[in-house]
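Just the one chain here, the form predicted on its own, laid out as structure tokens.
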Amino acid sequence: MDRVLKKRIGKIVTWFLTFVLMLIISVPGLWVVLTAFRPNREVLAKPAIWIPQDPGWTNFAKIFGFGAEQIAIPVPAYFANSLIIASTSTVIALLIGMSGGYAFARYRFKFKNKIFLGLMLSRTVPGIALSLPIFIIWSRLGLIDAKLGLIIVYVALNVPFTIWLIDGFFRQIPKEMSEAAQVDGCTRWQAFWHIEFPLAKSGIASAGIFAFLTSWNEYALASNLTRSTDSKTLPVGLMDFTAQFTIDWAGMSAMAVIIIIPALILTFLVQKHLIAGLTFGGVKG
């Protein structure tokens, strides 16, 4: 009894300090969430009000040009170039991760294994160190301030860790049933796409979650490759909202819950994908 009683006394510690801890994590989005329904006076207030006095959607409004009050930041062309280019480059980053992935899971090949590696071994290197020559390079080529430029360099910071997630779910899936489909007349490709593909949907859906935040949050590279309204991104378009003595934070926290619903969306569509590819392969049948 009193070792029942001890394991449910340490589930309930365990609950409780895990309920405390993602409390503590969840406070600063939180707080900007608050911030993009309240007014600028509110937000500057000494002491700090937590809970909104008068909260509205004056922000919103504000920051997409409608209403009184105006801001001269273009809101929508900054979701439209970050939409076009997430989605383009995961989409690319997809295709090249599931030929690369099924490749590397099915096929021997020479220099297989140091190909692979040499792959994993580019996700070592973060993304800002590669910003100079990235940018040295992309001004030759004259695509500084373009959105084919970012696509680019989001397409190569995806396919590597994409290639590893989608190998890592096909190889979980037996070669026999593939060749059972062969034999029954079946050609590669429809074994691939009938059989393979179904069952590592999970897998890919993952990836493509990975691949689209990635493109969609990414700031660093963002801030250096683009110049104008034609190619910005939303989170490059939040140090818009930053003047030389004074910072909009009621705007800027506005256009922060604007980049955030987009990928609570996608991953609320796909979240039963996405459970069961992050778990896929922890349970042997």
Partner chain sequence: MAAIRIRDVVKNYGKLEVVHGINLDIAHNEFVVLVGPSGCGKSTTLRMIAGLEDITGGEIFIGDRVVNDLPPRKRDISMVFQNYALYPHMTVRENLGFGLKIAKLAKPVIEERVNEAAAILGIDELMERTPAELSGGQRQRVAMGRAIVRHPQVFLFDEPLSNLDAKLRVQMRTEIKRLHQTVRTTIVYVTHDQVEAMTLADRIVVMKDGYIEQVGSPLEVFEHPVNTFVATFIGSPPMNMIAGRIVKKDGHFHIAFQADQTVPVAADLARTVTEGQEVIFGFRADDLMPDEHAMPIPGASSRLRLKVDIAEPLGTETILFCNFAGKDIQAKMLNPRPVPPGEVMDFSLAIDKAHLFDAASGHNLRN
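Positions refer to the first chain, counted from 1. By rigid core we mean the largest C-alpha set that fits within 1.5 Å across both forms. This structure is a prediction, so every number in the text was calculated from the model and none was measured. Compared with the form predicted together with the partner chain:
Here Ile49 counts as shifted, since its C-alpha moves by at least 2 Å between these two forms after the core is aligned.
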Given for the second form:
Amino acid sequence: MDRVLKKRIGKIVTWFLTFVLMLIISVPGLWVVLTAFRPNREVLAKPAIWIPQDPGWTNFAKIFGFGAEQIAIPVPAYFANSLIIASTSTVIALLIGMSGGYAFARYRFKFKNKIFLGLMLSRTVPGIALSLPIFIIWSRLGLIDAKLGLIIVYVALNVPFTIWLIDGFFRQIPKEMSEAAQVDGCTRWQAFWHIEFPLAKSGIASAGIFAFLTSWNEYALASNLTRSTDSKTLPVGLMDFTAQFTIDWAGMSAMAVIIIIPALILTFLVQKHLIAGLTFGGVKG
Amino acid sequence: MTQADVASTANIRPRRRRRRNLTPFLLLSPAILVILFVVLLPLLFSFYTSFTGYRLIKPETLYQWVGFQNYQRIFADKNFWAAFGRTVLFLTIALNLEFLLGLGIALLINRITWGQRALRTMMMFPMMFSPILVGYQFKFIFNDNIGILNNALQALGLSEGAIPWLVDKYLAMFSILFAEIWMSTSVFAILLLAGLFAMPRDPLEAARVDGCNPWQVFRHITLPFLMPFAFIAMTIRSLDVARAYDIVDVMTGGGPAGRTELLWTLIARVGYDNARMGQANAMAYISILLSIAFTYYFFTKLIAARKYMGGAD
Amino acid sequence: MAAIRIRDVVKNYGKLEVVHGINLDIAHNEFVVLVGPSGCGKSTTLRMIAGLEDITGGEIFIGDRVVNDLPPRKRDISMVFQNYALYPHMTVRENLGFGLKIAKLAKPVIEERVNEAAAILGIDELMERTPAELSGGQRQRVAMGRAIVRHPQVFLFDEPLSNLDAKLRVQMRTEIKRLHQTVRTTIVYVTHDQVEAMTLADRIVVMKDGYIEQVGSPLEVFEHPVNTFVATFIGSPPMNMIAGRIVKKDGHFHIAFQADQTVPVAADLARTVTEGQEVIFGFRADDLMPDEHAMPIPGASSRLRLKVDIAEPLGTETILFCNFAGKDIQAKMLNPRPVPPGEVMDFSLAIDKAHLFDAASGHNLRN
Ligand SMILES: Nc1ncnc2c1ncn2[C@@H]1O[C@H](COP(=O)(O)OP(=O)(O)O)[C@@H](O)[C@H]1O
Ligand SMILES: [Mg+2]
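The block above covers the form predicted on its own; next, return the form predicted together with the partner chain.
Shown next: the complete complex, the earlier chain at its head.
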């Protein structure tokens, strides 16, 4: 009797805590999403209006330049910039990361641990600290306010972590797999493409998505290396709203939703592989 | 097989062996080149500029050697030390709380059987948010005038006036910490949960048979097993602690009046707004050393923990 | 012709030398088993033949080509790995056909060869499954199938049975032997299990610490071990080994053990021993027979009366654990009867079949 009661109380406590946790995680985001569908005057109303009175897509229409009201912020251009910069840098980082990750997973060589540590430490340099010299050098090279400038930086930003993840995924594939293929008549290169790559594919994809999101979300460097619609990305563009005198909360929220949505979808796709990659690469060395 | 053939194969051998040893370096060279060009070279350059009086608006000052003057100046600067202290404090509180909360959340979710996968996926969302969005989101929520928090407190009658969440010195720091912890706790929760899943059952059962109570089992079996996972999380986190810059920049911009200034926002202000690149680079160097120290510390911990877990070479 | 010649082959891992200049000739179509304790360099040797490890020094010939610098794919070999290394993302059919596809053979040819291999191994039913859907024994067969479809000159096996349970291991052992008779190629087979080595091999190569200790047919190795290591490693139960010293008694050499027990030296060894020499006396359990068998012992014999400590009945025979000269030894009894602990029995020891090893070098004095 006592035990049963104890168990039941434990269960209730567990569920209650979980509920609170989920509330804390989801309410801020949901509130932003809700705001994105409300007119700004409703957001600013005092006393607060809790239930949306007339929800609609006006904020989104406004941002994308449809509808009656126009705003001065060129979100479609930012969106295109973000997309081009994030995808290009991701593809390049993946190629470099696959090659490097394979080297770490499959070869023994001198200074292996030191090189690995060096790559990781390069990632620790705070974006803002790195942005100062890059700003100076890039302006001499004409890479300021250019997509290429940001792409190069993002590749470097993503390479270490991509290598960490991909190294982990390749390590999960027994070495004998590639050896068997070589005995079966493959060159090492063929063995890689026929055997190891297909087996690591989903892991590599999630490393790619992770890299994409890092670029997609980056702010510290982008805010200092971009100037105009030529290269400004969405996170930088979001700050355009705050620069104005009165903050357009509703419009900003709509833009936030645009930034969030790819992140949500992609996270959903990779979560399983990502955890596996992180833990394997780390724990099994 | 003739003598000549034997001789020729003997000649090939050293060449082939050398190529084999080069392969990994060849594979790594793109990665190393990119890092050299985008990280190391700029860092060397910024190291140089930290000894000059370089100002963005006066290009000729790039060659104006001032020795340790920038460093002397920032070491004598109260604002700098305040920001430095605040940053260390911020990191210590954030990382510890994230670890503890993450551990709690992992243990909690581990107990749940129904809907566990969905919970896990949800847990990952904050981690994938752009820090700038997290900042914006909490700027909106903590807004003293129209923020949902103050609105709710007022509607429930818990507070009369508007609480200045982002203006008051302590409240602003709290708000920023809250945003940071909201964003990053899931890194710990996710990895510790993975650790719990990977945990073998036998030692737990053996400990229970040996007469340990649940707390002792947790303290002596579960926690040591989880530590490598905690260190992975710490290492990953320490790689990008500076993401907090984005949050602070949106939420308070380091203000009001420098009350939430962290090392990173200070660097941005000195470098870009005041255009004193030399001095900003000197500060940047200190922030880099701080980050490297954090990462290196956790990385060595991770390697040590890994060894005792029976990891590879 | 796919004879394999190994000449002074050395292997280093960094500074550590793990194979120390071994020499071995393997004839065309011969079934050779490398056997030895774990870590003695068997896999390393096999992998050097396969081309999966660089050869630090010396030369390996397959046919009349030096293969030192050839990658695995050019050596015309195939290999069965300990963990099978089946490609998890391919069906059994694709696994079998993969090597042929890489070799760009025509589709119908691939089809035909794959079916032929499947028929030999009896895996026709499994062709559309993936490795995850197979049992251990089935995976083993597929791995062997993958090796035979390519009609290579040499098969290499690295402990292929060690992941199977005891019963399946015996069954697959027979199948491998049958396979050798069907496909007739040179086979190099690595195992740490001496029973496997004895049952499969045309010739056994006994290795230890990166050296080859002895090469010979199973019977040669069993009956004429060159040293104490081979003597104890090959055969089950292991050969009884007792340290002693040569003494002269009544004009004949004897081996004196602790507690003044002695056994005469076999006549053929009388010339090789010297008085006072430290030796190790070795004999197999089969050569220490209870007198109650009433079976004639070939050659000279010596009578011993021993107390049985423990008896292990195995069905057709019973292993008796006794103490002789302070050392635990084993004898074999063929009479099916229970033996209570402590029973004292009379034995005859076949002196002419026993071995004498030099205590210092471990060499068999008879060779
Ligand atoms: N990749 C390696 N690096 C260093 N030493 C190795 C490596 N592979 C094997 N060794 C060492 O070489 C010796 C022989 O190994 P191996 O050939 O695998 O033995 P086995 O006879 O059990 O197959 C062992 O002592 C092993 O520790
Ligand atoms: Mg082995």
